[in-house]
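Below you'll find only one chain, the form predicted on its own, shown as structure tokens.
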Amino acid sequence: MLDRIIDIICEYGEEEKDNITVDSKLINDIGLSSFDITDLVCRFEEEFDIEIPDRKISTFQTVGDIYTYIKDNKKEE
């Protein structure tokens, strides 16, 4: 799941996949804008069949924040 999250982030960011870790900051390290992050949330919702409330978006500071949220809230298949 983490690899897929990073793949999706790479579509929006300026950083290469090999340089992105769970500790990478979405804005400062990867170069995402707040608009990019909002778009990413929509992609993650579709990709992982999950609903992410708007109020949670501002809590996503790192790749790890996104990974943890999706892992903890993803529906079991």
Contents of the next structure:
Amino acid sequence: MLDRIIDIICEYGEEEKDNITVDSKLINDIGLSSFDITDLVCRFEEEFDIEIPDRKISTFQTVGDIYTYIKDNKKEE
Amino acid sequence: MRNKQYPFYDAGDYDTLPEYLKYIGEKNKDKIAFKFTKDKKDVEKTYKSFIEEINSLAKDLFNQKYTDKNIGVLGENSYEWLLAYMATAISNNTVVPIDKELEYSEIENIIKEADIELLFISNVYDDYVKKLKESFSELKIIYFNQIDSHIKNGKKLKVKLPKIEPDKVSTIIFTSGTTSKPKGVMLTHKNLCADTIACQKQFVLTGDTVLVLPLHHTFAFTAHILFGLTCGFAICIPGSLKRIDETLKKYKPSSMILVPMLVEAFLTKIWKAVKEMKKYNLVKIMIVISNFLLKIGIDIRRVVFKQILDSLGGNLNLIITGGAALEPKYVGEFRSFGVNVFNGYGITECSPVVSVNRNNYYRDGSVGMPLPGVEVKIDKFEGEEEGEILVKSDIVMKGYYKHEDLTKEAITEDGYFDTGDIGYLDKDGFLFITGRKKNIIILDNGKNIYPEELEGKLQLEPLITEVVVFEKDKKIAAEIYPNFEAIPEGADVKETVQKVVDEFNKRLPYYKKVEEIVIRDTEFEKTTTKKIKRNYKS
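Can I get the form predicted together with the partner chain as well, since the one above is the form predicted on its own?
The complete assembly is shown below, putting the previous chain first.
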């Protein structure tokens, strides 16, 4: 799942996939804007069939924050 | 001829929000004022029903002895947010809009300092209510989803709402809640009405709009709501800012009111889509041809760039921006596609719009001409054309809530408000902003960051001795002099401090997060009064 998350993030950011880790900061390391992150959240909702509330979006700082949220909230298959 | 001064547009004559509502009601009657979705159903509200619902809710509040009180509103953008705001103001109360992205402790601080007795709160923020009730036993709560029943109650009441004086404070806006005595800007009914009337004379919208800026932001409230409703079009309120593309396609706005960050984001998205369709070179060539034809009076933009315009709903032809500086290249790019972007300037203390470019009279790179009735004076630096921007007008605030000292500092004896911004007026009277005197970082999303606020909090961290917060590449950075003695022996200093800042960031809303740190080995140079000398210029 982490790999897929990073793949999607790569479509928006300026950083190469190999340089992105769970600790990468969405804004400072990957170069995303808050608008990009809102857009990304929509992609993750579709990709992983979850709903991420608007309120939650501003708490995502790193790739790991997104990964943890999706992992914890994804419906059991 | 285009781009020459022309007569002002017609405007209303009102001094208070009840008079304003009467004006828009009579002007626009059964036209649609708002479109939104509720419980997954599309809803439309006419001007008439909007005003009736406000009046009923106001009567309910007045009947519950809420008059001359301070009432808060906290929540995401919604029709209910607007009802709560307006009903509060027209029942002779003062409304305190609260930024939902503030930390909980800041929200609590604002409620305390603003003497809020009743809080309208969105159900999304239900988790705050229990904590608030523990801290403020007297605080009354009305959830957004209870507003309907209050309207129903109000409809049955035969009470007459009190007459409101133009000088009555209609709203107090807190730009931050961190300090022990946060600064609240008091705007009167007259202030808001004068700014709305002046906007009406200067500018017109071209059609329906989509609300994307947060309503607690004065720019969104005055420019988008108060001014927008005078134009008689519908304001579409998306339930979420996610899937903005779908929202634009659904509501097909003609005009948008944005901050520069969103203008940039829309353009980035357009170019990304163009590249994906492998049409980048073609579009670039078409821009050159189209711009040439435009110069000789042939406008093919909406035909040639239809696909691009369709991604923004298809009808967009006007964007007004404010809240931060806008790079002229974005104005040019959007204009090439057939969308005019006009920048304006404002500050909360001036209700907030001070100037804006006009539909058919504009100067790129400027923030337009001061609105009619707004006197802008440049207190020039010696030997220079630029200087401090001072404003005198009915749009200037009454003062800072419970901060008479600060009010006296901000408004001169002859009534000029010192904006803290630096700029000049060109020979035709267009205002250009060149810098800031006050130590505020303005990010391109329009958010104002007070470095001292973040510095004060960071300095509470045991590992940080001194810190200076500044802007770097449109982001917030901090230069830190760590408490070296507290850092474990052998530990990497930057890494250790970074962890502290990461934890600190988790408690902050997006726009306040410190994105980069720089570690210094020595203390900061100080002034004679032992204040850190700031070398960073925003």
